[in-house]
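Take a look at this single chain, the form predicted on its own, given in structure tokens.
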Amino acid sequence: MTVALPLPRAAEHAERVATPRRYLMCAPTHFDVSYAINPWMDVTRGADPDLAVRQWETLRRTYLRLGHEVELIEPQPGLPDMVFAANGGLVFEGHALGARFTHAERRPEGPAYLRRLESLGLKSVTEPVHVNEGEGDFLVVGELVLAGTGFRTDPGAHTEVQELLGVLVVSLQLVDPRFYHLDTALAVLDDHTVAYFPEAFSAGSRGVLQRLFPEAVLASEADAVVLGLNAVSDGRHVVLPSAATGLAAQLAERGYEPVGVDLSELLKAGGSVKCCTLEIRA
């Protein structure tokens, strides 16, 4: 198997090329903070679903403006976190693995997303055996899948992805509960490059990331705690929370085009740009 490795230093400032993508999203029609399953959630603060919808709609329109296709899934009453479509599965080369959620509050999302994936004309859709929260903990970098564990996804799901998809899976241990999913601590910028917050990972996992991605963008804690790494890139444009100004500057220095959006209402539930976006890789 050929593994995608970082580009040599001479290519660091090569022109970035955008690739049209296909995304699945879910409107936050029923968004609320009615329970607390991560450190970001405070039931006493409440949430404004109308504001959440307006902010989410800006994100959807941003994708369309950048030339991407957006599929939708119907939001279900009683599932306030269904807006976080990234958790609904993993799609790689037209094959999908559904999600099985850790917390009882979110478990009904798994079958809902599985049915929607089955309707998208993919080569195969598989119901999972192990607990996994989709692209929350599985991030595709070229021909490699980085897989997070520590708070949500069972390590057995890492093997499940490798056996199902025939792709090399690298396990990474998350250690800071604020960054409970891999996509809150690491962003894929292109097939060779990532950005991440080192302190979110165990010492061994930091070593793995340093070996795989010596030219990675290292985010500050200030940018990480506004979920600046919960970003979506098409290889050139990086859509990220507008509050992550330092990270945006770092990306611009590397030749990417940061596109800031305000998803502050969804941040109340511990999610942002990437959490709202499941990529459909045909």
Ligand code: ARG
Second form
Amino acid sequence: MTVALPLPRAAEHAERVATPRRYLMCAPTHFDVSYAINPWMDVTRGADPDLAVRQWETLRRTYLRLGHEVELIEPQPGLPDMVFAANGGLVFEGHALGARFTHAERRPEGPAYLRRLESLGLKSVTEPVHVNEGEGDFLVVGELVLAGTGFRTDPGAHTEVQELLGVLVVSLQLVDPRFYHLDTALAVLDDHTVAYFPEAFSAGSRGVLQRLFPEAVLASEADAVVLGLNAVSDGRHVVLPSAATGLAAQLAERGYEPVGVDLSELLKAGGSVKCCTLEIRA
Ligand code: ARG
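The form predicted in complex with this ligand, contrasted with the form predicted on its own above:
Starting with the chain above, the whole complex follows.
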């Protein structure tokens, strides 16, 4: 009989390496909850844009402290959700696809982000045909793009991304309205690993995720409902909502360095760390 000995943690995870990233962010200067397009949003509750800006500033400084570059886009009055830069597009290997929003309230953000992407010196910037909410529903894992649908992004946009970028796009069906964007239910930790909340996905999509990522970190409902999976990783540091303490412990166990940030004001609109961050991938 052989007994498997657990490897010492340091040796097991010696490979967690951070790589410098380039992000696009938008200050929540005009933040508000003046309409409700997801179950998190309650227009009677009010929102404090000054607090939102202070919390967002902490996130921006966290990225700078970790050695990342942060580009900004000018916030526009009347677009309270513009702070959620992830929804502004998808950038892969220097090629960008713009966003086309589901709801009329956010539609003007599409051209605003497209213009900003055009000013970043990318290889190409393409206007979208189908409805897609950018990195809210498209998440890059190494050479693969995971694509959410069910609430916002049209499945036609999944094919559009595959054709535009020549990269394999895996469609995933979201089934719980609290997790209306893929980035509220799944976090990319590095080029091979993700964390997700299984119950946010259809049975078939759960099967796909199990096959693709047998070693994935499975988040609890308690961590998912504070949008703990709305996280941004550089391969080593995982910036996530500070309330997601269970998930932070699971990540530390796997050799990642969780970095908690409090974005409670933005949670009133159904967004957190990842929503505020669009990665500009060269
Ligand atoms: N209130 C915004 C909406 O419902 C929040 C967007 C959050 N962004 C994200 N990437 N999940 O559209």
